[in-house]
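Starting off, we have a lone chain in the form predicted on its own, written out as structure tokens.
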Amino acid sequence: MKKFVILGAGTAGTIMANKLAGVLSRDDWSITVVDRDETHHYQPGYLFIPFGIYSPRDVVKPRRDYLPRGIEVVMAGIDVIEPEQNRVRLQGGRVLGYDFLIIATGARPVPAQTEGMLGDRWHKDVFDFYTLEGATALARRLKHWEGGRLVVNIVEMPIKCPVAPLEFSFLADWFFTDRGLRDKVEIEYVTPLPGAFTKPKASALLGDFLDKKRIKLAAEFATGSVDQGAKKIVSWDGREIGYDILVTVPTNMGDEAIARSGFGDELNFIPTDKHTLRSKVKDNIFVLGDATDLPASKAGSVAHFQADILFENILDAIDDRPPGAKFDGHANCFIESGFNKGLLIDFNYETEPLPGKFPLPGVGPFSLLEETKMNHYGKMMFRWVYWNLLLRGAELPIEAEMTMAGKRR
């Protein structure tokens, strides 16, 4: 019997497990999925917890409820991957051999990478919201906060869900407006990038968006350290920005097992062919989702589109054919802008976000690069789609390859 091993049962790994289980004969193939714990987290939902829109029970469910029956699920950490021996060593001593390996180990915030970030005031004045613990601690802090300087800071790129820090800033503007505190709260968005919206077309249409919401922008700020005593962040070139509450997006890194295995980059992301999703480590290893080093967004929509492509390429690989499907870098992201409105962007490796209607030309119902209530509803409906369709590998009406239909140049 041939063996398929999937490392990681987050969004990408769960989708692939469901897709493969639906077509591979159980007489000929075994599928083993490895993850370190029993709970699956809807990570886009973390954004809403600090503002009381979602609670932890909205974003956490039993992992096994979304994995297909008839496969083996192993709850263990990964010790090391040994490509030349076609095996994975797990923490605890178990060894898994494989014919094909899918690595979907994701990305994680690592606050220890920034000097001073993990101090006595961590989750008291300094918060992340990319973890359940950080988001819930921040919810408690904001609930009774009476105002001051709120700094939203991205330490360095790449990060999971690149638009989430912007969304947090917009939701904070709405949250404090509703509480009658907006005039007492100064919001500053601090990014290492040249601007909040870096693509030319998006910047032209949305460049004054932060000004309208009275959110100050500090661009090209490369955070080097956090001084918790003085309540300030310091860039590598010596610039300083003070805060009362710091909401940070720490350095994002791949799984530590990738470093132990010796084939990741400096952030533990895996060298991957940008079109076929085959690893550059060995031909029988494929990578998808946040674990890749691709120049694509680390977002749930990308994992979905990649999974559609990878599924076709794995079937080719099983039949000893070269991968025929090509991932074009397609990403599709709703951006919450507050006050029950949202934006939508759709782009790929070659094409920047453009205005228009999505997914149906001239009809929508969603509008690209435009703030609408329908875009907000799309964002909020996605949680149901995620739990009930996306994770289960269902066919969705959005193609993996980006289309220009409905877009205006």
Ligand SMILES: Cc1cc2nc3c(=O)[nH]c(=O)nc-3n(C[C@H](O)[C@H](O)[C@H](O)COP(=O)(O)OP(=O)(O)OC[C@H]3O[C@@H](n4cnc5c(N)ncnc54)[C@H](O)[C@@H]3O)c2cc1C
Contents of the next structure:
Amino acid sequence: MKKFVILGAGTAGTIMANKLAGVLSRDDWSITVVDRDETHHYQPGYLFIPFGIYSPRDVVKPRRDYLPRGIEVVMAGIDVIEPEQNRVRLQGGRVLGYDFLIIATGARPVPAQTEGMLGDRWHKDVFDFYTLEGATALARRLKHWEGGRLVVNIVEMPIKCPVAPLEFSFLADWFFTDRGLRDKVEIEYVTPLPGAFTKPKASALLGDFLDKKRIKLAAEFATGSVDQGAKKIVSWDGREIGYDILVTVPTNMGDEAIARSGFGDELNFIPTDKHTLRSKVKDNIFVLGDATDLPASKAGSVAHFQADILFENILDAIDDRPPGAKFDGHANCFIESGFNKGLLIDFNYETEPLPGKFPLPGVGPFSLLEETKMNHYGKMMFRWVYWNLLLRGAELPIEAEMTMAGKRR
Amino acid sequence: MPTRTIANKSIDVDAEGFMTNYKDWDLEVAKVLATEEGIAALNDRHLIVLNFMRKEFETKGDGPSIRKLTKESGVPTKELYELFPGGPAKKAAKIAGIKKPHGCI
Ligand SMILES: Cc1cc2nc3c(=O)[nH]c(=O)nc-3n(C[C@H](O)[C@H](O)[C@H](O)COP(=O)(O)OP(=O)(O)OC[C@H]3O[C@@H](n4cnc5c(N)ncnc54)[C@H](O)[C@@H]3O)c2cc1C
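Could you please show the structure of the form predicted in complex with this ligand, as a counterpart to the form predicted on its own just displayed?
And the full complex, kicking off with our chain again.
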């Protein structure tokens, strides 16, 4: 009996468990999935919670409901991975040996990385919306807020879903307009990047959106500390920006278990071959989703595309063949822009987001790099797609490999 | 690809002025590049950073992030910003004669 172990049953781990359970014979293989708790969170839904559009009920479901039958599910913290011994030690003492290991432990915000962030006013004036607790605390605060300076801040790149803080800013503009408060709210977007986004064409377009929505942009601001008493953030080179409410995306890091295992980079991300998704740690370890150190976006859509590639490569590895499929860095992100509209971007390692129609060239129904109502419906539909198709490893009408069809340079 | 003459050497740079062959670099070249970036004189601390950047580029094919610089070169983040005002990772890469770091996505 050979053993397959998957660490993390979030987006990526759940997809892989479903795909593998469909093909690995139970006579020859056991599949074990490990996660620390019983609930699966639809993280893209956190974005809508501060504005009262979603409630926690909409984004939290029992993890086991999305995992296949006939596999072992272990609810325990991962203590340390020991590649040389081909085993994983769990908290509580259990040890799991494996023939193949997939690490899908994701990324999480670590506010403690920034001096002053976790002071008395944490989740009172200073919020994150990358956790359910942060997003719900912020919802309570925004509900009764009467106006002032709202600062939206990215501490440090990379972060998962790099468009989420922009979407948050656009939705805030809509939310306060809707409440008749927009003239009393100043919104400033503070980023370490040179502009609104990482890729030049999309950055210019999204920069124009910020202007149009009267959101001020402070670029190249590398946040060094938060002064909760004086209500300001201070950059490493001494610039200061005051706030009444700070909505921050703290430093994102891979899990502590990766640091304990001794093979993570300076942010606990795992060195991974950017095409085959095989770890650089050992040949029988593969990495999927936000846990990798790939120069690709950390997003659920990316985890889904990667899973298609990794699935093929794992079947190769099982047959003792070199991995044949190559991940191209494909990412596909809806960007909610407020007032029931949205944008869509589609890109990979080599090609930046371009305008056009998607997924059917010339037809759509979605428009790339353009603000439409249909793109907003796409974003809202994504929640259903996530729970019902994506996690189950079902085929979506989007290829893992990016296509140029329907795009204009 | 533009070619420039820096410290009497002929050197290829990209559109943003990053050297495309790090082997053409020497301390004299670094001094000129530093002045162009508004750094009048290079001290020991600058050199620790520049040498770390070059070593990292040689082994990894890319410049380090600021976080990695801080962690492994022993120069604290705040000092990095003092040494290379306005963006240590990019500025130090330029002066160190390596390609523009891929940085973040
Ligand atoms: C606010 C927000 C908005 C987003 N919007 C979008 C969007 O619109 N579109 C999109 O595509 N993506 C979006 N994302 C990103 C998306 O949610 C992630 O990229 C995706 O969930 C990554 O999947 P993953 O499996 O790699 O990590 P996760 O889904 O985070 O799963 C990691 C799992 O590993 C477990 N784990 C980690 N360490 C341990 C340990 N030591 N012991 C036991 N278990 C452990 C965790 O409990 C978790 O269940 C958004 C994210 C956020 C935060």
